[in-house]
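Below, in structure tokens: the form predicted alone, a single chain.
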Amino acid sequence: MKLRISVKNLKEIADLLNTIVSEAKLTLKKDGVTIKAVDPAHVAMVSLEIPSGSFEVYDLDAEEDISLDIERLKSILKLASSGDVISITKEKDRLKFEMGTIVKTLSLLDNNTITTPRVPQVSSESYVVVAKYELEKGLKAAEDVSDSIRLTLTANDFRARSLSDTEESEMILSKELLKEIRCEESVKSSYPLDYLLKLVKSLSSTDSLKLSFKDDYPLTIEFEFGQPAKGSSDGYIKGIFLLAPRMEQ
């Protein structure tokens, strides 16, 4: 196995996974890598499709699963410069990372200790496509108000509201400020704010997010991020984030 990938792409993958897990299993296939992970509380789940075009070099002898400590991986990436490209090779039960003048090895975890979750087919006809920076502003505004946030979607706007005994915060994005909106009947649902904010902060190269939900139903967020390798026309990483609703009294 020989891989070469930019530090920016690998760091964003690691940051995203680390919002819900500290360990993850990667399935390496001929056409790219897939990762599915669920947090210990089974509140949030992420599914990533990392095409071979995201890598400068993607060379496999055979398809296989490898499991990593994501926090240890992040500590290795701190040693690299933002413009570096990292070479990754497998030597028995370890991965070797080469970046500039630095070489580091990381022991692999037992694949049997990490369960790959089944990603449920959660669908809703109501959705909104919003600029990432707008959503992040709304979530940050609510951060010191409450630990949950209520999302409301109508045919004319998208709102994110948090409420406490003493404070209130609300983001209101009219139809004109949204990239896309589809909603025939008003829908609303509440979600844990910390999961949402961590996700959005981790996606440094994402321009927009597609949020799908309905009344008191799981939230689905679809996104693309990363940069394709030189010469690749289809190297963007595709992700789906699922978040359970918070039932309010």
Contents of the next structure:
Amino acid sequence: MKLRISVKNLKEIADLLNTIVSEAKLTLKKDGVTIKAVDPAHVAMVSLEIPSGSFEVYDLDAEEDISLDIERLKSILKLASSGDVISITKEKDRLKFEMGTIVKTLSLLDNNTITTPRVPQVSSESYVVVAKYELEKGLKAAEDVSDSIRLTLTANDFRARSLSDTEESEMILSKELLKEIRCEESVKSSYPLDYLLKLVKSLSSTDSLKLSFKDDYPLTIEFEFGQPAKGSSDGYIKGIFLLAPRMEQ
Amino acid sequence: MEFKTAYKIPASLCIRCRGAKMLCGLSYCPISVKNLLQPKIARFNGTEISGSTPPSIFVGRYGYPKVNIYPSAPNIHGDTSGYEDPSKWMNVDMEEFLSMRLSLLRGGMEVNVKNISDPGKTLQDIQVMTLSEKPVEVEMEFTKNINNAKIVLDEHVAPMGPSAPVKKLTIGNGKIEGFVERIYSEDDLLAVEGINTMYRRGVDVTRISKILSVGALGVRKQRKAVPTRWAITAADKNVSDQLTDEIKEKPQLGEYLAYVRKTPGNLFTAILSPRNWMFEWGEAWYPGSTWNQWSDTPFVEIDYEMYGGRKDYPGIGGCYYASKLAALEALKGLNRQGSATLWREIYPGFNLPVGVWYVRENVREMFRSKPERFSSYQEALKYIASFLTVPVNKWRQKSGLDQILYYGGLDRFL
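Moving on from the form predicted alone, kindly provide the form predicted in complex with the partner chain as a structure.
Every chain and every other molecule in the complex is listed next, the one we just looked at coming first.
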């Protein structure tokens, strides 16, 4: 096996996974890598499709699963410069990372110790496509108010509101400020704020996010990130983030 | 030595009450404490004592890094180990507990915490005294009459008697287990490794915290004295971290376990749930309890952590780590992983800061009792709600884990 990928792409993948897990199983297939991870509380789930076009070199001996400690991977990536391209090879039960003048190895974890999450089948007719920086502003505004945020979607706008006994925070994005909106009947649901903030902060190269939900229902966020390798047209990484609702009591 | 309450209690109340009805609103009777204290300090002239220390040590935090370190002892000889054994304090009433603790007379000396790494003879004697598993004979001469000094009450540290600067200190021989001696003599052993080894060998966190406080642990050159209040939490936290790693390897519980414990002025409840490790500690202080003297509704405060742990110090303080240790010990005893939701209610009249030991020992005792078993969180919640006096919805609104346990996160949509 030999892979070459930009430090930027790999770092963004690791940062995103690390918002919900510290270990993950990667499924290496002919056309790319897929990853599914659920946080230990079963509140949030990430699934990623990393096409072979995200890699400078994507050369497999066989399709296989490999499991990694994401925090250890992140500390290896700290040794690289942001412009580096990293070479990854597998030697028995270790991965070898070569970047510039540094060579580091990382022991693989036993695949059986990482559970593959079952993915809930959720779907909603209503969705909104919003600029990431707009949503991030709204989430940050709510951060010191409450640990939960209520999203409301109507035919005309998208709102994110947090309430405490003494304070309130609301982001209102009217139709003109949204990239896309589809909603026939208004929907609302609350979500834990910290998961959303961590997700948005980890996605450094994403421009826009597609959010779909309905009343008291999981939130689905779809996004693309990363940079295709040179010469590849379809090398963006596709991600789906699922988040359980916070129910009103 | 005088033991006085902060305000005057009219004699008419005491005459009608006679220590039985708590008419003054305190959780203990000051007159009974005084009467019980008397024989313990009877032969005491105020400037010198001779007694058996359990061993007992207190390290202050004011003026850090220049702090006061206080070996202490009652003015009696014999087996005084009960004076420093929180597991025994639960079985005596508050008056007996207070009179025992307040008779621990403290001889203080100022020390820079860093000077512990190369202690002089006196500090070394104090360290060796603290390491002992059995009481040690101590003689102290004070520069001032200790009868004129004040007593200390602190919510983290068990109450202790008055102090005076020590002029002369003579410490007898203690008895130290070989492995404790080796940890003390080792030059390069990290403090956390010393703590974990002692815990594994059966040394309780209370004693570990004392050994840590006198700077007897860690890499020799970096050893420091640690104020008692911080040392207690450091011991609870370090042992908890170790136990957390251990229980994460265990299979999940098979059902929901609910525990309840009532003590004078307190209610403790717990639900252990069949999920990955998570922890929550909540306290509801009624008006008229130690930390809610002026409002007119119970105040609920909750801190929690998810599977990955917390990065910041919980606002609730040392009780968080003391209760977490007790919950982890319970899960370890069951050989299972689970989520622990612990809530405590503190009622009016419980108005004396007694120390975090009270939480640790009562939560431990609660987990020793037989739990009620349920197949759902909702049923377990209903059971503990029948004991809680704060409405269960108020608890649930403040809870960090309730949402996940009640609604099941994403699992509900599978």
